[in-house]
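Listed next as structure tokens is one chain, alone, in the form predicted on its own.
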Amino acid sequence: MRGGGRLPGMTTLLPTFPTHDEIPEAARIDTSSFERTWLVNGEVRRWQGPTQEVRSPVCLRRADGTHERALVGHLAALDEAAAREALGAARRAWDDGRGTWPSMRVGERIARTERFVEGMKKVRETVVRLLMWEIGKTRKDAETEFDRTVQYIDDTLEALKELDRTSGRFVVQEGFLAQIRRSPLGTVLCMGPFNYPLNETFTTLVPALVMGNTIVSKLPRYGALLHLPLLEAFAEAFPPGVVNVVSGDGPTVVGPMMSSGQIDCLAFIGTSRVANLLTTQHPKPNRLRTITGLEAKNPAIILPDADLDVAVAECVGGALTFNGQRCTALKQIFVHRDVADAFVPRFAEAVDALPAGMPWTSGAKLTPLPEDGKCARLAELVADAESHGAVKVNRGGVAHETFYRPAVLHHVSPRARLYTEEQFGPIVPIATFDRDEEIDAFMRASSYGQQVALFGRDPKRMAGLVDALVNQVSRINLNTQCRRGPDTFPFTGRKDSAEGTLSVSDALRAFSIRAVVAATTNEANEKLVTDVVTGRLSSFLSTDFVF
């Protein structure tokens, strides 16, 4: 990905691929020196083996008007015995909950992770730009990834000081002396998705790691060359062992770990039908904790009384960030009979007007799908809803390549796929509604419970509806699009849509058990404790005070 040359302007609703010349000097990412990689047993090897290509869903337009997918670079395609390795290696730093990670005092650990966002900090013009060419995620939306991410391990440090320093009180009760503390899992295997593969695989990663837990990381099929500039940090920060990082065939790599029964946890962003797959390989899921963030199908109800200039906005960016690939995106929207023909083509004009480009052009919401074949997918979609009914009311629903301009479909029948299915790319289906029964109806016959949002200004209107929802999913958006943030909230779904609850100080208890240090209170076992902290003897039993 040599050479200059100019930048290719947008087009009203097609992006015009760049030539090999014309991509600018901001945008050019050269892997040669970190392609291959792979970390275990604290050590940064370059793969021998079998590799695989990853291709951009940026395209390079040829001399004679064709395209190739550009190429980024080659990821280790590891085998079964090299998993194998890398679990080996976490649990031997383990080791029975005896090894030197989780045996370190909350104070050092901390310590150490500080020391490896440092070491990131340092890549993160690198990995900014492979966000770009592998996901084709935008500059300023990929800045905003890795610097979010920097924060979150910054929060979750914070919360964890605090955590400790409750925790680290004595109590007594009914003639016992205690103090109850948490304390780790064993190992976890965190497997991060595509379309947030840095902040997402970190939100499980880095709240395992420092609770004390050992980690092997599997990456993402797509957003993965992007984790390799990291391995180095990781290695320099961490005990050997701590944190392994690998990649490759899911069967290949991920069946092998969880059948052996070493996984303690799996952390896993993705789909259902994987995460039900990766548990039942587990030959004791009775001992496996599992914390997931799956699909979903949020919808927006836009109430007769709603603000239309906040409803229109709102859901353009609800559903289309990113090219709605995000969980959290808005999938469905409702919109009151009477009102229907107020906010349709106002919405539809609204996503018509949404600029294309290539990931590094400046304004560009709308950029490439890194998906093989997800457009040919959602064509399918289009297809068997306008089959049902569905009308498309903009001028969307075509594609160029890897690019797929934005569909607006109207009148989408409870018969179509995409009623019910996510979508999870640049399709927003709209149906209208008469009685706020029907979205109740809705919601309890979904197959997912993460989010929705409400807009509307009657308080006993929405109030009803706050009422019927709240059980059915689990955040409840009021006059704003759904969200994953601020990361101090609860993060999770009902249903198909998660299994437990991440936020920055959920994600520390769910990494972690509590655990209990007791004695019967007389004159010896207070004794016995005094000496035990006093002397700093003890990880576990222990006053420190972490500032």
Second form
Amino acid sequence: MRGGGRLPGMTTLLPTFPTHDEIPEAARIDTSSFERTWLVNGEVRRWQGPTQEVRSPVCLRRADGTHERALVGHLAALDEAAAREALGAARRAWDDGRGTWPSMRVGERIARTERFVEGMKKVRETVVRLLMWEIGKTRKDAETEFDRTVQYIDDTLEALKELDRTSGRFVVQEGFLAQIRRSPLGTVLCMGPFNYPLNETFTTLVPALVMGNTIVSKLPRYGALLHLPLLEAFAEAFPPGVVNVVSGDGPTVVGPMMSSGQIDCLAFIGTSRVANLLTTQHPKPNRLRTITGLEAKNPAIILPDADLDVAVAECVGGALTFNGQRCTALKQIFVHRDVADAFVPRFAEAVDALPAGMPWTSGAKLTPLPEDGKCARLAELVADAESHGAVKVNRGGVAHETFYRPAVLHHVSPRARLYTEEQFGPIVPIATFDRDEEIDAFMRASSYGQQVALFGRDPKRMAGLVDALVNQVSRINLNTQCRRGPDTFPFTGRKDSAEGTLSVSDALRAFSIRAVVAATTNEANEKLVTDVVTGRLSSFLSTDFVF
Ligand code: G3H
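In place of the form predicted on its own, the structure of the form predicted together with glyceraldehyde-3-phosphate is requested.
After this comes the whole thing, all chains and molecules, with the earlier chain placed first.
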């Protein structure tokens, strides 16, 4: 809805976009030293072919009052040959499991990853500014994303040490002696999303990497430039070909990699439509492991005895943090008829009080949206819900260029698209319910099964809902919003919401397969194994572990 103007009287609800000169010094960014780069076979190269413009969700106001999305930089639009080169480098680094990286001892892999983290920390401020410019994340949330990612890597390395310690033991059972360890899968294609482009890319890339896999990382459509300042740190820390980073049009770059059959594992965060498209391109899907984080339609349930102060605060944060662009966001609220009149106006008022601004505006909670055509799509969803009887109960649902003021809609009918479709943006659909069975029916009919948030106090009723819902979703939150963290908790979903589990320790398992070396227990075999171990002749058959 570019060109959409402000409505009279709405000025406090909509942000003012800056002129070029009004951009604060602490938010300025110059991408010329790293734009158009990619990483292949340990080499950071600058692409000389076609590029894609990276336009910010932040618009710049011209002197005549018109606006234009700010140009942040250019991204390499790699061709098929470049994609094949990156895949070839990753395959050579894997070398059927005999490459330097997959056969390296765990302690050395950890040391290399720590070296990478040191390099990563040096570009923190650049990455934070790019998160603001490329996807409109507030400075505070951008800093949190960066720091949480560093913490995730540290925790992953600790979990790997723990795994290594426990796998260093021999098992003696039923006449066999054996050593059981986790081995890498091969080459992993990692594709992160735009909403947590750093964090969610690294929560698959890093565990896959430290387990000994080789990586091709395909950058997301939005939130890609921020990866480029990290390429030198990758090149410096890891052997050539272990990490390759590519960008460009999905069908051109990803299609040939998938259809080559040389991707052993796909780690993909995005929509189920694209996930299905990619997996079916693989000529032997039985050889492909998929770890995915897909859509969700997490509901909040407000029971009659809920503490409404808590419910309102948690639902506002749960539905609208980062403008609702989180897979874990609350995307539907069910309020019990007995408290609907108390809850809905308070909730709507709290939403209207959320301050809007640019990503660097202190205290801003709402910011412009990065996806092309997003405001128009949101307006369509609102119009469809209204045509089925929904009523807008707040001052939102108005757009200004790339900014969309959150709309709160009550009486959203099951016939409306918003009732079942993931909006992934600032619209909060509310429906009233009478019987708890209606919630159970909603979840049964839903294509998704990630999380729910229950607000209430009656232990018997809460327990009934927990039992009704726990086999339909993967996390139930009591009197608190849905979320992924702490990162040590398992993060997954059912139906079209996810495949595989991604806590710090689960991710190490997801990107590896167990391998066993076993022998019948007899004197000769005991001596053989002892000689291998004491002579430190094998990396696998070993009692070494990392402290
Ligand atoms: O988009 C999905 C993110 O993993 C959500 O993480 O719940 O910590 O915001 P979060």
